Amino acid sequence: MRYPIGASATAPELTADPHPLLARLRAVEPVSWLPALGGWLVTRHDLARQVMRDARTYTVDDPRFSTAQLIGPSMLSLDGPAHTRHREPFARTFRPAETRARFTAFVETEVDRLVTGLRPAGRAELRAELAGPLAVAVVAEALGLGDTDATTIRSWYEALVAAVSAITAGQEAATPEAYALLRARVEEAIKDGRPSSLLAEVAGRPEGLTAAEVVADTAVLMFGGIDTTEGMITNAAAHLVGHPDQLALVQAEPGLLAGAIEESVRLEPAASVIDRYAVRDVALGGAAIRAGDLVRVSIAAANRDPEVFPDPDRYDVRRGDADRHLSFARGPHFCFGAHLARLETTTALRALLRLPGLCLEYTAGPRGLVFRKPDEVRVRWSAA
């Protein structure tokens, strides 16, 4: 076998703790064929960046693309002019200046409300009680769905995440019933045309997205705006509070918080893999890839490449090059919600750092084949 390490890889191993396996692959088989995934896995930083930037050779526009199987064409599963037509009406709202102006006050108010409610108890489970509710509230506000029950919104995206993860693992998955409920609510928001509704605004722009296309793109925003942002906040809290020496550094020098967040995003990206399909026969990292082959990029592996990040498995809030991570992708599919996700994570962690005696009580390791986060991050502090 030309790729013995890849041949031995299993989906459970990649779901639980993939980093030892990814390190072996990166060192010996940086582009390896994994039967468990039905495709190639790219684990080296330079090769991962190359794949993401070259949409002419490695495309998302393929009927096998997991999200497209569930919701149809969207900004996530299109390339070229069609991708631009779907992406730009949404992306302009999330540029850095617009993000700060539109969302800073809302995020600060929501974080203050959540943390104030938690403070008297002296302990909290941060994923369920802070990260998740914050991510849902911000997405609802951003889309103009603020009057939709948070539990309902959460059920929509959890159903979609489960279906995408099943397809990625090679299992059958039908479009969840929740998508029909999401579609009905989005169509209602478009029809209402409220001034605060991004959905109505997008539907009325010159790009002329249909209602069905707006619904598909809304589902994509829920992946980025809820699940991966919840994961980013949860992972960042677990890393920082779980390393008391690093926590002490940030408490002594608050300016290190931005670096602490980037280091967490590098060490455990909330979305650990992205899929592309080869448009033509191509050589990559010594592998002969055929037209039509699945080429899966491991962001998790690229972010721990020792050629780019010395001592890559160590969490170091002073790491000067942590922002070279690929967690928000590269090329035409760079995550335009990155600025908002950083705003939410920074605001949430800044509020937690104000809690006296903050320390980790318990956390499980992050899990997930595609979307990685701990099931629980329990912390405590002095409530007096």
Contents of the next structure:
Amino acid sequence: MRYPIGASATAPELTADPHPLLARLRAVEPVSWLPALGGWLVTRHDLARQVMRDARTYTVDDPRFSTAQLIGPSMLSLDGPAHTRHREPFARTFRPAETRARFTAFVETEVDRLVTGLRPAGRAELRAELAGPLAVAVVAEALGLGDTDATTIRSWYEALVAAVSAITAGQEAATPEAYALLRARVEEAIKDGRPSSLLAEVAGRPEGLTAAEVVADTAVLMFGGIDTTEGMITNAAAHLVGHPDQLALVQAEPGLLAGAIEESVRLEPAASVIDRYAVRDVALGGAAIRAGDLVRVSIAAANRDPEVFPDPDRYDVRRGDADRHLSFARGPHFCFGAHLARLETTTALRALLRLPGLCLEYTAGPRGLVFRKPDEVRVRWSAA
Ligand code: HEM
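Got the form predicted on its own; any chance of the form predicted in complex with protoporphyrin IX containing FE too?
Expanding to the full complex; the earlier chain stays at the top.
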């Protein structure tokens, strides 16, 4: 057997706590064949970067890509000039300075509103009561769909996720009703043409995206921005509050908060695996990959590569170079929502740190094959 460790991997193990298995793979089979995942798994930091940066060899543009089967071509499933045409009109709004100018006040107001509501109870479950509602509200605001209520947007998102998961599992999935509702709402926003509307702005740009293309990219932003950011905030809170010694360091020196967040996103990237398809036969890390093979990159494994991060399993807010993680990918599909996600996480954690006597009551730790986060993170503080 060429890849015994890969052959032994099971989906439940990869879903619960994959890190011990990923460490063994990275050390012995850094590019391994995993029958449980139906493809190769790349676990070393240098090889993971190589795959993500080389879209000519490892593409997202493949008919098997489940999101594209549901919503049609979008920035997530295209490469080369077609990808740039879809991505650029959206990405320009999310550059660091634009992100700060456009979203800081909204994110602060939203966090303040949520935390003020929670404060008197003296306890909260942070995923459902803070991270989730914040992530939905910010995506709605970013897309200019703020007058559609959060529950509706969440239900569209969940219907799309269910349909994509069904396709991934090899089942037939009809385009959900939710996609028609999203399409109608996006077309309305384009037609309205309000000066502040991102969707109207994108549709009016020289790249000339059609309404159907703007709808597909809007769905990608929803996919990209809701579950992941909910996970990033939840994981960051669980790591910080769950390590009282590290929490004390950040409380004494608030400048360490940025490092604490990067360290958390390194240890548990909210999107832990990304998929590519080999365009040609290629050798990688000792493996002979064949044209058409599915090549999955384990960001979670690359982020704990001891060649890059000494003592990689340790949560250390003073690490200093945690941002060498690959959690927002690299190369042409690099996550342009990263600055916004960081803004949301920083603002949420700052507000939590102001709660007196903040401590962890319970968390079961993160779970998930691709999107990883704890089911719940219960904290308490002194409400007096
Ligand atoms: C407001 C929050 C966010 C928005 C709006 C957003 C949006 C996006 C978009 C539109 C893409 C596709 C870019 C392309 O294909 O060219 C993307 C890619 C990606 N995002 Fe985000 N994202 C957000 C938060 C996050 C978070 C919190 C994480 C993980 C911690 C994350 C991880 C990724 C990764 C790994 C990719 C690359 C996917 C791939 O290459 O296949 N994103 N994001």
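Residue numbers count along the first chain shown, from 1. Because the structure is predicted, anything quoted here is derived from the model rather than measured. By rigid core we mean the largest C-alpha set that fits within 1.5 Å across both forms.
Core-aligned CA deviation for Pro306 between these two forms: less than 2 Å. Annotation for Asp245: C-alpha shift under 2 angstroms between these two forms, rigid core superposed. After superposing the rigid core, the Cα of Asp112 is displaced by less than 2 Å between these two forms. For Ala178, the Cα deviation between these two forms after core superposition amounts to 2.4 Å.
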